[in-house]
Amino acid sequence: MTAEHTQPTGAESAGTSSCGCGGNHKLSDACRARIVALRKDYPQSRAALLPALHLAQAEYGYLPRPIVDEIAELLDLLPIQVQEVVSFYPMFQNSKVGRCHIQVCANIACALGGARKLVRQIESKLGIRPGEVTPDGRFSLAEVECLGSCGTAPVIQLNNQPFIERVTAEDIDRVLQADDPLQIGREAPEISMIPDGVPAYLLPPNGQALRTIDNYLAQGGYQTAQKAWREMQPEELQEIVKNSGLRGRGGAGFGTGMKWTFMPKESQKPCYLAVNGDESEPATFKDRQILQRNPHQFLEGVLIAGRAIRAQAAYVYLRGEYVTPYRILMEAREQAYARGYFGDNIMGTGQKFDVYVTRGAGAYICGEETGMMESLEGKKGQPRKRPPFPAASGLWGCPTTVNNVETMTHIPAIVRNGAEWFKTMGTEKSTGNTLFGVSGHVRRPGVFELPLGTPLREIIEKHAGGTPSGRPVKAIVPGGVSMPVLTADSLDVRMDHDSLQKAGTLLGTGGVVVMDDSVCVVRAAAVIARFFRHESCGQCTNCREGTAFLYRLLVRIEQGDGTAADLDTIAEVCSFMEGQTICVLSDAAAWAAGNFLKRFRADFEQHIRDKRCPFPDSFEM
């Protein structure tokens, strides 16, 4: 179990640090505790450097050099390790913040709600600008990208609270005139829908979640897994999986029964399942409604994929902004070790399997498969050079096979109905259903679970209720930011990987943003282009400068300050970005600038022509 759940046994001496801080210790020996017992969860010592640091940041407030020297010292680590990560990660504060840390989401979704509004409110009452504490101490502020909830947007988190979403000014004085603004919540909106006469299979029908072991057990979970580990061979499930044609879920969408295929039969080390809940790219949050309504199914198709790729044991690596998640999830996984699920005898077949769970902490790089693996090692989430693939080399140097949340919440399903049921859904090369979220200008922002090859016009204006204004749809994001922006003319196009590659742009996560004809794409490629830049983990070149140089020719543009020379260097930097970095997070920012330059040029010309930006009823940035 990990040490999130497991409870203190009193002080516990790990040696006296070099660094000098012996028994003078700021963190309590609960807390230290705590700490000692999260290395057993892992091969390697220093992977438990990331729940320690929660841990410690938790109880201590942020992370100054004593506390780094003596997680240091109870990791056996030294201590310019643990600082290089706490400097890497933005969710971990090595100086002092306010006692409530106001964070807005300024990415997208937000920036269309609002949310330079609710910033430019605290500012004036407190005095303050992002980066800033009060002088009291009581607040500071910061301005953050993407917290994965868009389909609610505007969003704001307090400390390591659970969010407050679709905020108001209201909620702003609320928050800033509370004895302790600490207690102030809401329950999330249940914004997960599944339309009439779709056969769902991911989440609950009418809002239900299957929270409890109980309730998902009435419902015939773990019956699958149970055949799958007694009856079944590791073979049987890849061939079951493959021949379903499902593609993965995280972005890429590689077929998943092949990549598991990969795995070695034999292996003198132990094999990995390595499950991607870092859920960080603006206008995707899918796997979050999976993890809240559904996790005894997520954890059921981990415990089959498994079984299937030989595992010894499943990493789950979840973004780290998501608590109530976390919280649902890790309730699920105990209740799951406690009826013999998961451990060293699993459903009475002697043998073992287990699943950890990870938070990260704020880097949307450690959604690239290899940097998650190095954030789970506790590391700094930079990608790696491949080959070796993760099937050769994964984590520790194991065999492992990364699959993401939603991907594994389809197997239960696949394996129980067959792989002909499954290819009834969909499209013949984009099979199944998938989780859609819509987020931006629409009347009913959220997730649906829709057959892929849907149409977007009907994702938009039937089940998302097209706009609130009713003003027309000017551009699309089809599936997350990192994918190319797509113009009105494209509303019919299916929703699928082959109908959007035939319109030049990709599927993705299926993140869907609408915006109407107010927005100044200019602007909305600008707050794009920050993301970008912001979240460059700065290991090549390429990337962390032609990340840089698009944001601030955007911000030229959009200000008034451009020239036509602005837009042949935006065209030359994105030619310098794609396809020259060791992960695709260079090419996504090429993509996203250099589209919305390519289909929407007329509107850049006119910035640059009338030195002003020519939509005054747009977002503000």
Ligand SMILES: Cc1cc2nc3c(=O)[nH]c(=O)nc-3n(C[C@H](O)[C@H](O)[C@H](O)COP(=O)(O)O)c2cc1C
The other form holds:
Amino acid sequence: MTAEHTQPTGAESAGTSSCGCGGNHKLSDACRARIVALRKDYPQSRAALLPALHLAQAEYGYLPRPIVDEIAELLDLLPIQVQEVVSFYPMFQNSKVGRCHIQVCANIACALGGARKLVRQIESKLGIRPGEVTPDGRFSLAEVECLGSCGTAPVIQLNNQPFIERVTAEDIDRVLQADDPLQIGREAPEISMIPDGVPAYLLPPNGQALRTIDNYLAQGGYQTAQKAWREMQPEELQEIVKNSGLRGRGGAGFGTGMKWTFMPKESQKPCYLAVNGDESEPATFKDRQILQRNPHQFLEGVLIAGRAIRAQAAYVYLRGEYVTPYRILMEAREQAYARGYFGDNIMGTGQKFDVYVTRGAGAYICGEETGMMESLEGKKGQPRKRPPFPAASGLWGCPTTVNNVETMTHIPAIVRNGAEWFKTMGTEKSTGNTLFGVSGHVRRPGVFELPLGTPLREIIEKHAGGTPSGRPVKAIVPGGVSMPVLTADSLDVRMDHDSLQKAGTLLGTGGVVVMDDSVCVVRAAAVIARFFRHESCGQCTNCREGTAFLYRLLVRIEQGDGTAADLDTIAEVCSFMEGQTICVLSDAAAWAAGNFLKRFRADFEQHIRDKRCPFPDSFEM
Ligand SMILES: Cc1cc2nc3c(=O)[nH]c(=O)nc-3n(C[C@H](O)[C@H](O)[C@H](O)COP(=O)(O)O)c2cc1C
Ligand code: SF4
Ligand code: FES
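Switch from the form predicted alone, shown above, to the form predicted together with the ligand and output its structure.
Now the complete complex, all chains and molecules, led by this one.
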């Protein structure tokens, strides 16, 4: 029932080794050399820790203590500083896993898509449970939270390979029967599109990808960045973006131009741009589409933003599971360096601007901006107390602006076409297009570029094709699972900041999850609560205890063991979790659970009255 994220065990005792080194754990000379070379990308060597751990794990399959010690020595750290980072991040394994480590996403979109059946199939064929390794060391199994591919649910990942999407029982059989399951690859389905008639500027034309720099240059690419660095002052760029009304697309909706003005005009210290591509909140899978299909427009946005805040470098933080977007982005970056758009003398201006890409390692909290900065610095991704705010003291104590990947991708179009052009799309206070990701019970899950303010009903029924079963919609999460759930009464709400606020929720990341009336919403709330319990970084008592308590209560009610008093307890626990903690993960967990209860109270009461779940056709948890 529960999806524990336990470290796999068992292969050690079976005498198998995913590294095959016979117990003499040592990094290869090539790996050591690559780790040493990483140090130069960062002002402090510790910041190379996550990339170093990824390299070592790719070589070894896991991170045994001698390898931890070796990395510590290479980066001038204490072994405990490395060990605490290894144990914080779910992607780093400190005990052996199978040679093929099968990770099945168990969060809401995949659960709605039948992930539980896949887990049962694997369990019965291999005779292992999540957290275990087969006696021959071939396979291990883990249930993981959202992989950022909710539109192609259910999704699995083998080791750190590209995802296998829209997985069927036959796919699982193929994996389990293959001589080398890691060779099983599959073309990722194309799921992002521009609906007819939309004046789009974020996604390339349907069916195309602008991955090569020549294609991008042929469309006028990088010309706006040239103009920004050659002819425009930072204040001018800030003003255009402020006037455009662009609000950040990372979830909080803060004005981008306004945020840029918080950066100092003069600073003794270097200034940085930190770009948030962590994208780990269930229902959110839009930034991945940009990176895979339009990486140069994103990089051009980074260049212009760098100019606008007088940054010396940009650090892009990309979620660790995004293997394909990482590869595509790194290729684009290499092309852009080769043509002189980044580096020591960018575009012949005599000015220096670099962009680095760091992969995260599976912790959602590293999407919170200060958690992300800790992680970029090579530490556990635990959010910082504010003040000081990032513009005063961010990365390595230097002035820093944090912006989302999609936010960056709007910038070239805004600076090229002007603020007035941008305001012709969207609503008065929510300007421009955005990428709505739609998953769950819809015929055509995917990412749609549409103006802000598009009615929710249009997104679900027209673009995503309505429910496959033809059953009515029962519940909708409008903007990532942090955002309060809506009932079908709200289907006509417009998807912009003000309208959603009036409807008692928030736009968040624009990631919409649709649930038809077969769904047990108590179960849905429990799956979402499990995510927050797993992702709490544990610093604040109210969050650490509150997320665990909410999950336990919801499971109890869902199983038919709840009491009427439990409903009051949920409301009370939520009240302790809001506005009391270092970051808003705690608030988000409370909004999610509290609003499922508030908006579907009758379902909760029926579970308690009937002492069982009254929805026999519901998805399994
Ligand atoms: C728990 C938590 C997770 C977050 N995850 C992300 C994320 O994955 N990507 C993102 O851009 N913003 C995320 N945010 C919001 C960031 O803190 C920050 O507001 C955002 O990156 C700023 O960029 P923007 O102004 O362009 O939206 C998260 C916030 C919280 C509290
Ligand atoms: S609210 Fe939760 S996730 Fe945020 S800092 Fe506190 S314990 Fe960590
Ligand atoms: S990929 Fe499974 S819920 Fe997002």
